[in-house]
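Next up is one chain by itself, shown in structure tokens, the form predicted on its own.
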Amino acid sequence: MVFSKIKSASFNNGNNSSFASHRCEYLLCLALDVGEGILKNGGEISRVEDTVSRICRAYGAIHVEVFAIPSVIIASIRMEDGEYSSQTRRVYGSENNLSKIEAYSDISYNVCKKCPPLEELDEMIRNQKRKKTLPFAIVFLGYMLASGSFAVFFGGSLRDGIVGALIGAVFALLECTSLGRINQLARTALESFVGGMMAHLSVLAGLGQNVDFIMIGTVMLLIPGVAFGTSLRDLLYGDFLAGSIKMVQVVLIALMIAFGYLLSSFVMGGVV
């Protein structure tokens, strides 16, 4: 463990103040790890700031300042002995993973309740980072079930539902390729275009019956509903900057969805 090496080196040199300083930095680094985990998986800004603040105060910080937006977390703490640390954590991209948010929230709750050694907190965070997400087979079936079910739910036929499920499967495959790592707006536009083209081609081939219901079913996989709700919650909590940034992102994604489906309709001979 990095902290153990720092601790050993500090005591060997007889420098207890250096050890305390490193401990302050180590504490803030771990608190930011938990906050980053929540933010990267779609958590609200208020939850991120509150989590970082609570963890630091649980270990003796008398003053904590935390500022977060969807792409960065800035925090500083001052301990009772006067030691001070300030760190910035850049967050590249995010997704919606409620199970991960719950896991990191549980870590925060247990830490604030029991105050285990920092090394133990470090190991808890490492274990959580090492945990794999859902198997691809489950994700694949989830995409198919959601897309096909929505197509039927909104008025499509069983054949429309089957085509919607097939398009959902294609979306799942696209997410697992290198396409899933490109710019989110470009990826959304491309997926929408592919979904729209497949919907039109399936009807022309006689597999589907209603282009509009198939499109409605598949578009539900792309709509950033959770992100929209999170942005509204941030705004209601008074985090106007973070909420506004998230809202702009949601609007841009919605525009890319519309652009992709309209482009496919234009290519196929007109808006249906």
The other form holds:
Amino acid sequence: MVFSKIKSASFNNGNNSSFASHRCEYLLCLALDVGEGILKNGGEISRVEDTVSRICRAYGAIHVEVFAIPSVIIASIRMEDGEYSSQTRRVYGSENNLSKIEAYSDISYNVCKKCPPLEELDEMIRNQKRKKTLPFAIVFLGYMLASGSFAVFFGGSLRDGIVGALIGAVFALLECTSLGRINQLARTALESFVGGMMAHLSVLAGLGQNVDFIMIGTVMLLIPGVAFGTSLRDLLYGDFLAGSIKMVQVVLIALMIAFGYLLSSFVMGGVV
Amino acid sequence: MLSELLTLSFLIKLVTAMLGTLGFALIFRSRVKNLPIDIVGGGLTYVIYFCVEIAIGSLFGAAFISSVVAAAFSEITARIVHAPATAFFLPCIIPTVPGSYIYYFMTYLITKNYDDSIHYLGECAVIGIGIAGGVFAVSIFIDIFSVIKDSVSKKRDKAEK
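Right, the form predicted on its own is done; let's see the coordinates for the form predicted in complex with the partner chain.
Okay, now the whole complex, with that chain kicking things off.
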């Protein structure tokens, strides 16, 4: 890490002023690490801004300014001795990982309460980055359970639920392969197309009974319903830029889902 | 209403809503210790949604009130187990997400039945606004409560000094 070099250099040359300046930079960098962890794992914009601000204030910053949108965090701090730091953090991609949000919030809570040395905070963040959450097999089960259950929930039969669960399993496999790392919109269109084709083919093969309910179950995995709610909430909170960006993402994802299913219906046109 | 709650179809919906919530909690990588809370929260949210929809026949009302209940449940649970409310709210709200309306919106769009398509799109928007409004109402209430609590504790500190 760059900061470990900075720290050792500062200690070695014994330049206190330079060291204080680096401490200020180091503090903001770590606070942004925690903020990035929350943002990257689906946390709210207000939580990200609040967390970065609290950590910096706990370590003595007298003036903190934080601005976050879904892809960037910008923050500036000023310490009591006049040292100043301003940094920007670009956040690439995000997913919903509640364990990580909880873990980073725990770090923030403990750090603000106990103010451990920055090196200790650094170690806590590194440990958190290395830590694995639920194993893929469990997440795979989650995809099957969610898709199958909602196919039955919306009126499908048990057979529709089983087909829905199988399609959910395919989605989970797509997520864990290299396809999971491609552009989110392209991936959503591909998954919708695969889901639509599988739903149609399963009914043709006599495995499923109702294309509608199987597809509704699988749509539940893809639709950005929660993202729509959070974007509205951001707008209502006054985070207009973050809310608008999320809303555009939601609309584009919904269009990609429609495109994927439209394509599958077009390919299977008149058959079911 | 009680007779409608005791039907087999409602029980199937309740059980599948709870299983679906569990599925999403796993997809969202919720902590294992939080899974039972997520399941109960998802079930509670769906029961409220179902009851309000039957009682007043309004999708907006059902989405708003169930969202208020889900948000309040998440906030209370979060304070008890010391975790962010989001960790509970996201899985709990899933049973109210209008998956079927979105599907029918797309289906009617594909078949060029634009009137029905717009109708379902409108219903989706109404439910979405209801959910967001519910969360917003609870968070405003908590903000007001926190401000009052802070001012009371400050006054108490001053009086003690």
